[in-house]
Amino acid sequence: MYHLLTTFSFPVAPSAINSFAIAVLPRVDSMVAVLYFALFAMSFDFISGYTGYLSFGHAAFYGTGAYAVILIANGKVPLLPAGTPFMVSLLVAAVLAGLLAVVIGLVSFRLSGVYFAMITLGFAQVLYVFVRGWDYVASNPRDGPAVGSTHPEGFEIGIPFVDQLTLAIGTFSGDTVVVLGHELGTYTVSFYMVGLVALVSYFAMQRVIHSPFGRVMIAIRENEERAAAIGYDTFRYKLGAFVISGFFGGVAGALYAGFSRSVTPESTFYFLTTGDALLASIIGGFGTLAGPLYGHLFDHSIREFLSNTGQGGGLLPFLRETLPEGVLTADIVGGLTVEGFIGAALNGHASLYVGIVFVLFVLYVPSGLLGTLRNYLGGSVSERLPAKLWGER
């Protein structure tokens, strides 16, 4: 889609559309970062968004999968050597998340509204605090480990001990493919195959939340007083719930150190980490699953345009290309110029108009990008959508 839009020529004004798309889409290099943060951003909503829990501690089960992989790769993980397929390390961290997430959740869930959230959060907090002194992890645990050279190669993801289906993914050390005499580099590769446990992750996902048990988590969302009088023990679906939660957390990390090869304190264990993802939530809809993969796209390409240092295009570059250079050299006052304010707006500012499209979006939008249009369409997109466009059959 990137590729069309870039470089197709429209029957309309194809250069300022071409143009217009370069600088508002991400580049394929950002899009695998928006899809490890969004696959961690949907096991946020998987937990508050369909059981009306908060979990403001999240990150600690997206900086356990992160570590883990990390961890083992170096070779310091018992019974696990520096060799283990990556697909096995995933999984271990996946599961560690999960345990931790047992732990974390026989504590919380004995509470509930602010106060679970800030228990979360206060684990988290402290995981945050212990991994920033931990000597283990790393010799300087305040700036995180990274692969050493016990693993110097790419981590591959696929059906491990085949090496015919699986590819490795990461910026130098993943591999390059030729499909149809067109070469795929190792960002283009890396997108794909995190694309794929993404989808997976997902689908899994919308598979517990539509059988009985999602059911339950949904019924407790609306009214957890009537779904125990009827019968049902509220305390071990919402830890149940918070399980999954954390395991496709840890999934997600899991898949960010595998693409980095390296991880830090601040970008996992952190509490702005679940902030992020509240803000992907809350922009693209609480309570949809696949809506925080578009408020994170939304949020990322919003950065993206509005910042003089992203990768991609950008507004200044756009309007260089659109507008005439008068325009941008015309004098606003004291010999400052249309471009000079425009890029004094922008420079470093982009996480001030973030916040502010962040309000809005509450005051205007409260249920987020897919959950207005299921509004609209009057129930699921994917049901929905194609009848609206072709007519009822």
Second form
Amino acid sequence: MYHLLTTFSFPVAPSAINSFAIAVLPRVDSMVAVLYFALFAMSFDFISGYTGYLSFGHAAFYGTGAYAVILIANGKVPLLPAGTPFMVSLLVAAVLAGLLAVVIGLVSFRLSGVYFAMITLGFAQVLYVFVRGWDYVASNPRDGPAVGSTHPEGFEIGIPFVDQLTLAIGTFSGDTVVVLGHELGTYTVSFYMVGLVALVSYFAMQRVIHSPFGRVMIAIRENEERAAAIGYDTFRYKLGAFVISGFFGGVAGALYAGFSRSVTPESTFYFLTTGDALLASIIGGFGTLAGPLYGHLFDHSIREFLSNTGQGGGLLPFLRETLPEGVLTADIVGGLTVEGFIGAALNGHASLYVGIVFVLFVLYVPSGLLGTLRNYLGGSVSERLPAKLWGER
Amino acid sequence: MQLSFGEGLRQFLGPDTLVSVVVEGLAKSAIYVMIASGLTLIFGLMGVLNFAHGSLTMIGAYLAGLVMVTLVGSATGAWTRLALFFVALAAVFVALAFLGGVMEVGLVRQLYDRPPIYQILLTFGLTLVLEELVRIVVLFYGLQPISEWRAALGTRPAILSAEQSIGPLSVRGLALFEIALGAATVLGIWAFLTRTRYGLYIRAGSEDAEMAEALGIDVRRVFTFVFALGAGVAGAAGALLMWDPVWGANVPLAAETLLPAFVVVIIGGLGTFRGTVAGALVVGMADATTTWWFQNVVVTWTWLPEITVFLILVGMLIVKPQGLFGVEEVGGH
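I've shown you the form predicted alone. Could you give me the structure of the form predicted in complex with its partner chain?
Once more the chain from above appears, this time first in line as the rest of the complex follows.
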């Protein structure tokens, strides 16, 4: 992120602002991860936040999307050659995730509450253990598959088969573009291209939420019995919402696989992946579609701010650089110096602080960042903010 | 020694193998019942699905290991070690019960009037905090958080590490110890629930909290008490796991015990203690059986033993969603 800022906003930024920005803002390569993971968190919030059914096995869809893209690129999926354009395999991956959602949903929506959360978790864990042991997907399935030599070029986002309208994503395989004399690196290009897909997906889900279908989803969350009594077949609505949610979860997984070119079972199918989406949704605002993006950005910024050890950014290097030598070597208790203490407490332990923030949000800010802002403004931000700022009605 | 399917079946049904598999299954059931009964007590009374339960078990394992490592020397005899283990068990139970009580009063209590999802969320956040705190402490003292804590495993007396022969059979000493401790835990909790006044309060509260309150029971205090009790049992389970080389004291233990504990509780029926015992028996036996088949017979699915627990969960929820002994309305959702 600070790359974007320093290249565009302050090309000749004063060094103090610069070093502060480096310490506080997430780096552009992690911003790509924020985008695709935020899309996953949104798809999680789409079902969990709007219908009230906690989909604790949502990682299954993310994993399906990610594995499908890599398997297609490795030529391991029948009928789809290794050279299949990324936009096609992304769509196939998402449809597969949607079909999986049909299967899981048909069984799981007979249950509700805690039972629903647990059975979806059960399905996801079965898939997790399964892909971890299935040697068809990779030579060492525990480490997960990677894109092999059958697909050396980067995955291209854009309109397939039209070279001028596609750009490749990825750290090393991505395209670079020159705009107005600035060269945009592979990270920046990936940021915009992944962002484009995430944005389109967001608008699609937003459209569903604001349609009559979305109203029924909210009605199910508020009072399912009444929604059924009015005459809505709630099972169908829940299943439909679950499939849409699984579809976009698959899109997010496909973007992840497309950008990083290798995935692990732990980062896709494992239940803590769903846990991260849960964190993003709660911090950003449960039941606000855009909230998870801000929630994940917040979560990610905290993690990066508190756990970077050397190269650029983070609180630890910032403190080491800015605190005077005398403070760093001062004794706290029994030979433990200030430097040793901040090293032990800050280095790689961001989960602790994220957890504390999360608990505080659950207790005191239950509607999350965006939800609280909306409550304060009395409506959606884009509608109400101008009136709030300039006092017009 | 890899057997074909037919040979495997014949050997599996032979008396020696069958008995040793049953003993292994009982030992696993004992572990499952210990990690799950705290969870079921808390859920049955308050409807709180405590995601931090696994973390409490993990903390219990480390605390018990700490007590054992400081008290046991290389010259300590086997019976002294066993006695010290029960000292550690008691210490861990008290410490974790205190922690559980603090958690309930300080955090969980604020959420009883919110939708049940928020209790899952809060305890999920607590797991992150607790795990990372333990990780910091463990790393600070130069222990590997991922692998087992060897020093704690070494405090086990030799009679538990060795194979014990009972008549013609040879059984792991540790398995017998686990069965004994598991049975004692089940009996203890059962006696507490049915034979004491506080147990009566708990059963009344699980049945109908409002009615119990109207009859003059201080339900809030009972809630705190049960949360502390559940946390204490979770810690006691950790003390047992610290000695088992399959589990051991390590940070990932939290997630490793949490998921099977959920499965056991749900298979048995949320909130019924009887169901949890039955669920633990089902899961433990199935686990021991599939493990035996995997070790001795040509099974091409290497993932089968790991997946058993979750397959049972999914199967159970499809056939009988409320679990073996569950009633549909428990916990209000």
